[in-house]
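Next up: a single chain in structure tokens, the form predicted alone.
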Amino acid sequence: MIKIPKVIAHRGASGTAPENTLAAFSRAADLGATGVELDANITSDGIVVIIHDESVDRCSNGKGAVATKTFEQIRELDAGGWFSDEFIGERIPTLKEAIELIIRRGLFLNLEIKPSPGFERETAIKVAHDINEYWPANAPIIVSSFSETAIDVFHQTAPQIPCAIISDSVPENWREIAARYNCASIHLHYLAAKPDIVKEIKSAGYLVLVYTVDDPVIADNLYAIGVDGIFTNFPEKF
């Protein structure tokens, strides 16, 4: 089974640096954590890059849907300066610059297909690609998603890579869901991780990983019923 780390610094160290920049997974890095997250999306051209709304507003200095911007145009946008003044300059990484990054630093990576809405299938399949092209064999990862239509895709383009499925609460169906798209782990709302449940989906083979926890006290209560690991804001804290 994949080792994943107890602590994944989520969209980075996103707490105290612009979520899903290189400046966020290099501060997390810098602070000791073991592996980040991330998200991935697609421009219109086709380019895969890390971003987690639907929109550039919350986290850049332009406006738009990204399903609707070129990669250059993207490129032109402020990703940093909405964060603090330290930032400012900061770019919307490319999933390629991202991997580069996290290979260097020798962190574990949990990639999460955030497609826009109807371009599920289509970020899929250029997130398989580019992780085909440039993601070691031998280097930790797991790819998730809240949608089955994009974890399908993926595991069709990419059947090496172990994915896990998202969810606020489990779905009744898990269990076949995470048989037949080669899951590694089921991804829970922190509140949804319940000793019972818990204990279920590790007893079919499966790790627990819970999103999104900024609190020690939290997180120790939530290793001691089997969770194997947090996502959180404040790698530093823990």
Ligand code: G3P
Contents of the next structure:
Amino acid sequence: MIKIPKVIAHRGASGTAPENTLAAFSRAADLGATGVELDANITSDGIVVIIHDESVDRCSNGKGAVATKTFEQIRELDAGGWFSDEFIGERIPTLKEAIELIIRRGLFLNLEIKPSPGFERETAIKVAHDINEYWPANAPIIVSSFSETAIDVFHQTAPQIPCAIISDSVPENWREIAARYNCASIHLHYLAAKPDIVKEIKSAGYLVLVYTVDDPVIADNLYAIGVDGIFTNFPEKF
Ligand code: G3P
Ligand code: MG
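Given the form predicted alone above, produce the structure of the same protein in the form predicted together with the named molecule.
All chains and molecules follow, beginning with the one already shown.
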């Protein structure tokens, strides 16, 4: 079974740096985190970029849907100033750039495929292409998504990579889905991680990772019932 860190920096060290930027991934490593999570989407011309929302409005100085912008248009945006002046000049990174940094810093990666609605297949294919091209064999990674279509397409295109399903609550058919897509883990909202279901998932041979936990006391309670790892915006607290 893949070994994963107990603490994974959610969108990088997103409590103290602009989420999903190279600065946030670097800061996570500086703060001692050994793994990061990021969200991957595609531009209108099919470049995989790291951004959580469907639009660029919240995390840049631009406006509009990611799916309608070319990579050149995305690249012009400032992705740091919305967070603080210290980060003015940060860009929305490509997956390739994020991978280079993550590998250089020796981090575990949880790549979440976060497609714009209607672009699940295209996004999964482009992500799988980049992973096949740039992710070194044997470096630790799990690729996850809320979208079963995205995981299905990704798994067909990069079958060597361990996957995970993400859900706010445990889906009834979790066993079937986990087996079908070579899942290493199941990612749950931390409130859904009740002792019985965590035990059941772990007895079936899967890891349980939970999001998003910024309180060390809550994290300790989750570890105590068998949760393997947490996603946090503040890795320095753990
Ligand atoms: O991958 C875990 C977590 O990031 C899922 O939720 O909305 O923060 O991407 P979200
Ligand atoms: Mg995410």
